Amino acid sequence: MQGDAFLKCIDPNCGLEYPINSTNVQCEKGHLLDVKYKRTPNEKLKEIFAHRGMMDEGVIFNESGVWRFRELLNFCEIDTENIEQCSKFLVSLDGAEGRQSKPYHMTKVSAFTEISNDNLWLQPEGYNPSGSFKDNGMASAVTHAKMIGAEKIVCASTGNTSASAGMFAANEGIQCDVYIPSGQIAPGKLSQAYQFGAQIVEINGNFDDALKQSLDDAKNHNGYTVNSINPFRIEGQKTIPYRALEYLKWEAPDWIVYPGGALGNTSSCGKALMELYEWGWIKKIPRIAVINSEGASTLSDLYNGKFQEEELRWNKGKPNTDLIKQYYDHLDQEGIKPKTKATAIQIGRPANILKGLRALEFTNGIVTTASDSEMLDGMSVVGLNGFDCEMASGASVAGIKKLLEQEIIKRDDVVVGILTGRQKDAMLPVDYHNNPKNRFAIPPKI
């Protein structure tokens, strides 16, 4: 008897369910899957999250900054008040994720864009254990994981990925997986996966080649995939706009504004903003904002009617799907593969593409680009205030400056920016800062 949570085709054509112990990814149909819940989560639950975060030290589940918002995700079924039943469930790095992160001013980075201190927040995911924002996605996918008893789990990654599911999987005592395009991932994020002790699988190809692989892996091998196109990465994802949500004592900002690269932070904030819209949580409906890389720039490029002059949308549940082949397609005739410093984004065929069409369509979102020296700007300007930043994190602030001057965000718009991932490439910032053309280098003195 199927329970409170199920799986369901995010399809409004198809709509085929699922049981919530099914490890599907897609429907039959080949459509991405929700998890949904039948019971509406009473709004009282803002006071005990605040009080989690506030008074419960020492329980782990409390300090959380994922499970700490867990009756919102509840597909394991549990008492979220019987601490027991969470730490048989539970998937936690000691509470560690998402609990260090939460919006904050940066005085040089408003200078930079050019608006108030007051209206622009950043929310730095790299103070995740594993240093990015893929600890709150990985906390509940692997839940899902050990709740099924998968041995093994499988991810493809550019850096961040493998790092939080080695880290995870090292902690949980099982095996993982890590296919990654061979020179194509900052060392810094390389290592951690053999850190944590993952299996490396290197394929001569881009992100898009091992995501192929991978799933493959799973499908056919016994692995539980953990990348973003599992449905179950994306509740976990979910509590990224709730922080910075209950940071604003829960009066919806403007804006939110994400690095776009698979888009399951576009996809996950969707989702978050959809349910708590409809369970009236929240009044007004942010916008997002997805700023891509111009060398990884696929949804900016179809969403903006680059390709063949046609503006890709999710039109109510039915995209051009054709008009997203075509465009893969055209990348594969002429060769064109994704090319960007920011290694985190440098993804040519983003798996939540209609999962991110979607939230655009409801927020009445945008998406942009910024070039690899605006990026660059970003994630340093972010350094001058005292905090760390990769460079893909960097499009955020780029992309919020150049927004600003073009009147799309208005100069009393309340902003959120995400900010990613630390900093895990060394020779970028050394670089960048050895170049006194630069606009915030500080080179060394001789």
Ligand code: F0G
Given for the second form:
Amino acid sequence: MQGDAFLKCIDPNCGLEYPINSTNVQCEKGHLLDVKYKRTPNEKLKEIFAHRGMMDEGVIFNESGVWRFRELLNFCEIDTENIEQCSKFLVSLDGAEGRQSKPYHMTKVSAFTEISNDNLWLQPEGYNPSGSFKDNGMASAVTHAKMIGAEKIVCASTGNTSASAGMFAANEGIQCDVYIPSGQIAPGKLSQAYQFGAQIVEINGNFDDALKQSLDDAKNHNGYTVNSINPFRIEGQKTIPYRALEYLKWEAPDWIVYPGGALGNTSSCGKALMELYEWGWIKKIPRIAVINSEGASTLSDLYNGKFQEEELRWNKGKPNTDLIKQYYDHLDQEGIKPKTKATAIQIGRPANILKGLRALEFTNGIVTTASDSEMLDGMSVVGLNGFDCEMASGASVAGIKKLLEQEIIKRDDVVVGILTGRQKDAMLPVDYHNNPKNRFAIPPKI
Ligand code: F0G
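Would you generate the structure of this protein in the form predicted together with this ligand, following the form predicted on its own above?
In what comes next, the whole complex appears, and the chain from above leads the way.
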């Protein structure tokens, strides 16, 4: 295999390798792939990253919250100091992806979750250009799409991926097809896909059905898939924990908490931490906590042994994949569909489940669930601090609260919760506040 970067199957018993310009999102046996790098980056880069973050010289790749870490995701194998090369290869929304993202203290959230304000950090990813964390990974996935000369990108989406893909595609002047579960995505997300000129394909089914159809169509019609099973999406999303860690002076927190849907975030956080630890850039491994919605709890059910009493684990690369199949068969036989008002994470078959399990094993992670009303409270208390987030992001707050109550997270632990997207379902806060029974409701005066 030539060069520094290549693709490798995540299954240690398979381990198939492919060149970096391969268009497969999976190995030929259908396993997920990792982007791998042969070289170990020099820790002195930490200083360069910090400097780039402060510079204001109109270099968009230094302003970008993704590309200022470009040495850690240099799958294009460019000279990262050469701005002309950066401009030729790296896809960016004028440096805006990840630029506004850093962890904040939010006093009302810490009071609500009962942890000291100094110990709780929340990182809003909704301030990305398309309004969600997806822009981090879309910058890198579309960079790879451009690198291999793709003319059309394709995704299935609960709304944020399609908004992000549409925005990047319009910027790059390439086509974009988005597969949407009809009637099941927030209006603000659907309108973004139209606004950015994506070709919408309405699927009469849920996200899992839309993903299946989009993968088939991409294969048969030369489309480049930009869902999170694409390993290049994962590379860009590694910068979410990078920014949190950098802000904390690379002192790893005890916990990083995410809502769980297709588990791209869990996978990318896990990969980022595995690499940083292997390079000696962090001395401690934060634990990942994944919060499923109660109504879409595949990972939680399997991880916590709620299905057939076996606790599904990565098991050093030998997970019991039959158990996953049996769980999906059970969902089909019983006609169980994922159901939550937090439509972003209304997902029954998390495509990255195996990478997610690997991340949980490496970080000694935890999985739990939050109800719709808990997620709405979480979303609303974030709002009371003057920050915007959507209902699925409220899962991070709800999960932190629950895990503190259960004493899984300790009161003196340092916790970073990721707020994955901004509000795109305009009526949710209106309905929440008009119901005086809701914990944080401020009903209108009439
Ligand atoms: N939060 C938000 C706001 C999301 O849009 C998503 C996923 C998640 C959390 C879950 O993240 O999949 O990495 O576990 N949205 C996808 C979409 C599925 O199509 O926009 P994950």
